[in-house]
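Only one chain comes next, encoded as structure tokens, the form predicted on its own.
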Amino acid sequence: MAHDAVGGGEHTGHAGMGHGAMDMAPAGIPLASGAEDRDGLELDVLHARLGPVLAHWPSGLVLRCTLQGDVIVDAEARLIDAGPSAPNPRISSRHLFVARRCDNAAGLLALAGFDDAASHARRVRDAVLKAGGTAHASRQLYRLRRMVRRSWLLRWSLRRVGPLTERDLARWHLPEHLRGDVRDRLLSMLDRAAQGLAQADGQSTHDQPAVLIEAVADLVRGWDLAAARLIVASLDLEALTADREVSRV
């Protein structure tokens, strides 16, 4: 038997006593089961659930993970529909698109431990959503992009995490802007935000391509929990609802 951790937490198991019915923790909590890892050694198998309510995590997404140590060996994703939020008629679709990219970038930067850059991204988001704040937001976004591109520590922390090749994109029908590793996708978020701000008022913004939920589960397999959260954050998802194309097909 195995633990089921709620909302991204996880419980660690203890060795069983080997006495049949006594093979339970004193409080009746089931112990972790054993399974053979890739090296032929037996490790505890634990179950952890990420979401649906978790900081810097797509709202409504639930990821059930099977862990050996802290490595995800299997995962299953599903959506819990909280209902779509009512759009604000005073905010254009273009500004909403840009604000979402900035918000997602802020979450990714926060997970990576770059709190100053994350705060900067949130300020850009707020400026975009404020009436008449486009010029100020553009200047702030330019500084943020320069800060992120020049950070060698950020490059070292995020490079080679969750790389997606052209073959991966084709397999899961993913958009081109998700190609590369987590750092590449972070830069793509900010570049797409800048492109959205550069558009003229009234010019249409292309809808964000859907990401199949099965792809989310597949992309985190083989990574530890910390890296998996970075990978999910880097997918630049819109708000998820169960009736959208992002749900199961």
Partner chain sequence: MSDPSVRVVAPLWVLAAAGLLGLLVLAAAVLDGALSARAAGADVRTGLTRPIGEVARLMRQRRRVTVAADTLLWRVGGAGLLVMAMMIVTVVPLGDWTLFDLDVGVVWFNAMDVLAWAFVWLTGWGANSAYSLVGGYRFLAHGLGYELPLMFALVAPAVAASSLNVGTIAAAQQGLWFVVWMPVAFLVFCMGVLAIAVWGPFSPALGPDVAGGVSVELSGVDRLLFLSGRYALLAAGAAFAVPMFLGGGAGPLLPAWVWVLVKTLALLAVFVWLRRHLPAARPDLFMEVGWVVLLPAVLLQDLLVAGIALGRS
The other form holds:
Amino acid sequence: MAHDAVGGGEHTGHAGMGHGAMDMAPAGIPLASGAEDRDGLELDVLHARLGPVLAHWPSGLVLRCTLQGDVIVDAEARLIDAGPSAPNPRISSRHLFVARRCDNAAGLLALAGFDDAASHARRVRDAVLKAGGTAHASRQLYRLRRMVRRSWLLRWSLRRVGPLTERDLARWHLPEHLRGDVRDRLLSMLDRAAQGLAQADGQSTHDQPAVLIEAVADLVRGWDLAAARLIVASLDLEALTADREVSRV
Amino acid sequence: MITHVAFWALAVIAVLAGAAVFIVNSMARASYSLAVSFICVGLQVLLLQQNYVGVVTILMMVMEMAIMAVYMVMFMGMNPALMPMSMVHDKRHALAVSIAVFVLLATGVLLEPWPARRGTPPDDVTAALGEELMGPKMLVMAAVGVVMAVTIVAGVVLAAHRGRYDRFGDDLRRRPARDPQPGGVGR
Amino acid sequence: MTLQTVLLVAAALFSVGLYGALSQQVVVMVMMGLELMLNGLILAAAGFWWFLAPDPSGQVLLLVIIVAMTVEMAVGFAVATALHRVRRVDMTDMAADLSR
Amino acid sequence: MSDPSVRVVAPLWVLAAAGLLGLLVLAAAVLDGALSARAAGADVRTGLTRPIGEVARLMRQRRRVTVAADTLLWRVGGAGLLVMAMMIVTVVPLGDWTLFDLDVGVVWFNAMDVLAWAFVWLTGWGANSAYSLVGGYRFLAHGLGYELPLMFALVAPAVAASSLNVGTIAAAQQGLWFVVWMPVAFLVFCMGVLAIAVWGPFSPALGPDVAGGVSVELSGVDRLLFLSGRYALLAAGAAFAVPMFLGGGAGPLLPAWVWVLVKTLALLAVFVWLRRHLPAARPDLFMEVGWVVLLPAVLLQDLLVAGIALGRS
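Target state, the form predicted in complex with its partner chain; input state, the form predicted on its own:
Below is the whole assembly, all chains and molecules, this chain first.
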């Protein structure tokens, strides 16, 4: 659907960037130059960077985007300072797993503008991280899941955004739970948090399979900024554990 | 007295803002100075007791100029508006013609023996306008409606990029439609 | 505020608009000039109405002018978009050159 | 020309109206702070005092400067929302008193709410920052979706009262409030108010996904003006809904002006509460809804109202 704009976009990215226009720079900022866009209007091309520090954004991820209007025609992903985070001995990995899911869900909900649910998710996360809050936390999580599932406005706003089919998953080696659109992924995020919470302490939570950062860049191409932010947030990334060598930007 | 002062102040601002449209070198400033000019004229029309028309002028023109600014930014590409460069042709001729027109109009205005006022304004100007439009001048209203509808259709046809065959496929059966960005109703 | 002064202001607005419409090259700027001319017309019509014949039917003329402006804008934007899409030009001269 | 039930007060009362609007703004900000604090599980009292602390902080903050900003337009846009709200309030009768008894008050409201297009976009444009410009365009995209339904929603009460004067419309609701038999128009009107205040579902122009959108580079007094302008627009919109749909000053026991204030506060509280409760309506989705769903719905409502008005006369 949205990816048909991608075909040409992959190559036009940086190559065509403002050669003739470089000498014209009001206030030291070179003028943008135009390029083909998906609507055939030859809009100006803008280069902007998302991350590494941005609210509700996987920290350390940097997306260098080529924008036309607010549509991302090309993107290139990098990681900075990636490395395994030091494990916190006081919190079990299971609780960390659940907290991470809740945190990601809170970010996604905040990006979708659903502030109440986002605050709620943050409270669940805090309850999980505080040792002993498990019964309380699972009650809260249950309520959060019901709230998210029932909001028809949220369904309307997130459906059909960033759909991933079985084939897409295979192509980018993505884990199974990312299938569907952003809303499906949000629900599966919360479901996995609930599963993690229901497990006994001894059971090890299966390791989060890494998401290739090239996949992140590919997935946001052709979408507008708002949808792209939702898509990135819905990928449920672990902090700084994407499967790539460290590179500096 | 206050009316006179207000009228003159508005007149000066309206003309200066109108001239600024072609002087300032920023797209946003150009379109919004035109908006200011329109707002001043709308307020002057209010002073001339035609409340409905005056307020509608402000309403329409602010909206139009908001859109206008978008089009300016979109279509002026390598723009003269950020770079000070002259984008005019026949500047001198245009100036001469417009000054001549102004002199001609002004002489006409000043020399013409305007007739005395006939009739008095109705009590409720707006209601009178409405009754006029829905009564004796119904034809105007009907024509305006049709023209507006035609304009909407013509505008969309002229500006649209993708037709229904692009959206629904050659047999018009593809559901949901193939759009670069899905819409909110899910057609 | 007399009829003469109102009409003088209207004439000034009209002339400034005429200058813009004649001298500007970019389609959107030409439209701005036209709008300014119509702006002058609105003021003139309002002045005529108030000072000469304040009966209801005169106001209809004003409404028609406003409608004309909106239609002009809408069609103008559509034409500018179509021109831009088809020919990649936004200047009146270029559009004329290419049509030949 | 004007309704005898409404008296025009001396121009100096503008100050009182501005003060009242300021109080409503403060009430709305405090309520929002309290709701936010409650949702975050914090002490509600911290939320109550937060708006005041925020005002103090912004008053002292130094202005941020961006490269090649269009300062004039930026400042105009930032302060404009507050002016708009003030202009709307002038035509709202408070019980028997009004500041400006304009015979086309409804169109006046419409003309003022359209100014939001200009001011929000200008604020986004002036800062010369990519994120704020994206925010500005998002607002215009919303505008294309909500403005026409809003216009036609305003038509319904005017048709029912056969007047464009706000006082007359309020007086025409003796017995039955318009909200009862034109609920669609009322809901669409409320949506329009949320939209001009860039509030709740219509806040993608200020969205966290573009780092605050239009307001990203605003700081200090400019930010204060912009934010309080949003609250003021919410309050002014709620105040305007009272004579349009909620019977104006009608109500038992209390004097008319108290009823107007009570109704305004109630509607304002609902607006504020909605912000946290509803997800954002992204402009690309909302535009289609505005044209395909809301516009026909409001037109049907207008048709219905016109039919009833014709039958009653």
